[in-house]
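Given next, in structure tokens, is a single chain: the form predicted on its own.
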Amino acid sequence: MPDSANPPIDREQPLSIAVFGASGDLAMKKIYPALFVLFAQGYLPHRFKIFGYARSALSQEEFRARVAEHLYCRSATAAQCNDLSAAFLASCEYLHGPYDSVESYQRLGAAMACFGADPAENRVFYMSIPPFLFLPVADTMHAAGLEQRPAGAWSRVVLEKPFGSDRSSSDALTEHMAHVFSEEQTYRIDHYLGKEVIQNLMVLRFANLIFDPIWNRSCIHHVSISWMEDIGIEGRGGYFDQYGIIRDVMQNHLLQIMALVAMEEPIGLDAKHVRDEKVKVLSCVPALTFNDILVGQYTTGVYRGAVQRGYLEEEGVAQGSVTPTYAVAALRIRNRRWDGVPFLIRAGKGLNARLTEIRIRFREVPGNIFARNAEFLSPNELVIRVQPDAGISFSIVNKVPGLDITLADSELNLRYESAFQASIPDAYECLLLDVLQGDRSLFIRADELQAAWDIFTPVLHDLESCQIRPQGYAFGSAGPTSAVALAALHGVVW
């Protein structure tokens, strides 16, 4: 539901998105397709031009070409999609130059003004580069005027995490950030939260009544929230090597999944009421400390019968760095609901699978008069796979079919391939969509984020002045033998 202070998009009134970074991976796979279904689905304004800008000399005919390479179509003919994407690369225009040229912005703000004044267009600029360079980017877009707009037009600006590297950075880019865009006008956008499967977190909790009396302490034994890959860094050492897999997945995207898992019923779906919940179930999450944390590093081993190298002797990785590609931590919430019950969240790279899932495991029964026929059987639990293959799993105790009385697990099984006829939606167009009609629910909100930032900052801070040396795995294993342990602790089994 949008927000009542950004209405929704007006299709009447034009449109200009600027992407900074636009010759990027990011942009040319996930920003420009997504604006492409959302362009062919009819939700952009009648009259919209998307600017790219970057340093990349580029011509004209040359971005328009990589763009193309990356446009798909979904439900449209092969001739209807030629000639979608043919109208959609002729509202895409590319400029280049330094992201700290007023005369450059100045250029772009007057190609972004070629619809007129009456009415003057709305404006969406996507961040779509290192995190070093918002702070001098968004200092220079204000020099050159670019955000500033007239009454009855707006303009936003979108962010792509990291939002900096700890509690006090990520407090000074806010700050900054906002002698140029309002907090209502800034969209930090987490894509995970784009998902449907994680969109439908809130539906499947809060509009089933069947879990609202088992949703807590005393049937809950805990909950793991898992994000595993089965490639290593692919090119990003210098990116990765700064910032590591907890800034990179676990303090953004898993704790996100979290707090839509533990948070309270929001007295409204408008992101205001949304957002105030998971604030009070973040806040409740004491920080990590060393027992609460493990940390890995990949190393060469033969995975898929290839030979994949270790991280430190992957291209851009600093000699003898101790930057983790796996974590696993075990977190506590201090409230009536959730007291007591470990929430596990581990992520990593170089393992030996890809997916991302919630598996919320149940208590025993307590007294099992089945206890002796159900000897090696497990407590119920409820699986939510995020990818590959998104669906929902709930795993129950069943008689086996015969004379004897013999029991077995089983499985309610609902995939969203076989149940839903209908395609599974990018994250980013659910997300640009929300921009466009003004909808924060699903973008972190400044508190939101230093409440999350409250959690590891500690711990980060403690790892790195003391040099911990990252746990050794092997590429392709399941990543350091005392992540087990660590589990073990908590009670979890892994």
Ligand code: BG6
The other form holds:
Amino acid sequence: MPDSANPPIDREQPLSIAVFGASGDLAMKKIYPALFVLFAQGYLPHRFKIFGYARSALSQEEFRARVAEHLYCRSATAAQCNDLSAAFLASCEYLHGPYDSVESYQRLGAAMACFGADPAENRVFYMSIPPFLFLPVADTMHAAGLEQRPAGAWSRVVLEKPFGSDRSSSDALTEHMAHVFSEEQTYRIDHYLGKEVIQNLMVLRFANLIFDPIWNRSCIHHVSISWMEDIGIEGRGGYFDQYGIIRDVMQNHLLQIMALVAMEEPIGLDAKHVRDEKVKVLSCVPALTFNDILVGQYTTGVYRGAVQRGYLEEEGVAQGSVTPTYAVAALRIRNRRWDGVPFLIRAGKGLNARLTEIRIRFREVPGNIFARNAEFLSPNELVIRVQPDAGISFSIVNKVPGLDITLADSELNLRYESAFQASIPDAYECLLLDVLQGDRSLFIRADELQAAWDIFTPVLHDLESCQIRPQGYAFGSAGPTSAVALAALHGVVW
Ligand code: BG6
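Could you output the structure for the form predicted in complex with 6-O-phosphono-beta-D-glucopyranose (BG6), given that the previous block was the form predicted on its own?
Up next: the whole complex, starting with the chain shown before.
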């Protein structure tokens, strides 16, 4: 839902988008394809241009050919798709230059102003660049006056995580960026918030009557949120080795999921109220300590019939690095709804599956009169599968049809693929549309970022200052064996 201050995009007003880091993977694989889908579905203004900016010296043709490789249509025939992609590519331009050259940015500014001044174009600046470049790019933009707009036009900046590497570096980044873009102009992306199933969390909880009365410590035993990948760091050693899995996935994607599972109902769907509730719940989470966390690092293993190298052998990884590729943390939420309910979150690369899911385990039925009819009665569990095979299932105990009373676990199962005809949009499609519409509800506000860093900063500093060596686990395994023991300490069976 758009902020009231930002009406939905006016298709008559031209739009110029600048993508910094345009030749990189994120831009090629996610940003351009998502913008193309928005174009193909009629969401972009009639007059728009997308200016890719990066250091690589590519010609227009080379750049467009690279963009074209990744474009896809979700709801058009192949012929329509070809015509659409030709029209889209004609609106994509590439400029190359250093990231700190005011002169090059002035050239970019002149190109962005190609539609004339009446009406002046709106501008989006997408920073698809490594974090150390955020400030130099923002400062150079400011020196070139790129973000300045006349009355009636806006400019917005989109930032990709990581936003700093701990509370103080994140605060410093926020403060410095604020000299160029106000908080209202800033869209901090956590692409998990754009995923369909994650967006459904609020709908599931607040548009259905049945969940609220049981969504608390009286009925819920624990919540676990798992994120697993069966790939390694895929050539991103330089970045990953500096950040590790806690900063790459846990402090943002998993904490955001947890906030949506645990927060109170916002009084409205606008950005302010949704984010107020997330900040409130995150502020009730005490900072993690050594006792609440376990870290691992993948070693050489055999997966899908091939030998996979260990993390320490990956390119760009420092010799003897203690950067975790796996972590599990037990979080608590000290508030009336959740006190005493562990939230276990785990994330790992180089595991034996690709999976993101939320499991909400309910308590056992007290004094269950059917206890004698089954060896073990499983407590109910709500499983929200984010990927792959998006879906929601609920396990219940059911009578097996027959003349005697035999009980068995059964599942109520909603699988997106069979339940809905529509194809699932990529998270970036949804988030980029929100940027154009001025809806910040799915983006991270500065105080939300602070609350998230406060939970992880002390333990990250401790792990790093003590150079804690992560436990090894073979690539393609289920992760370090002691993760099971940590979960068991919190009454969770993995
Ligand atoms: C990114 C992380 O934010 O999310 C990557 O930096 C990770 O390490 C990726 O692989 C996973 O995204 P998705 O959408 O494929 O689950």
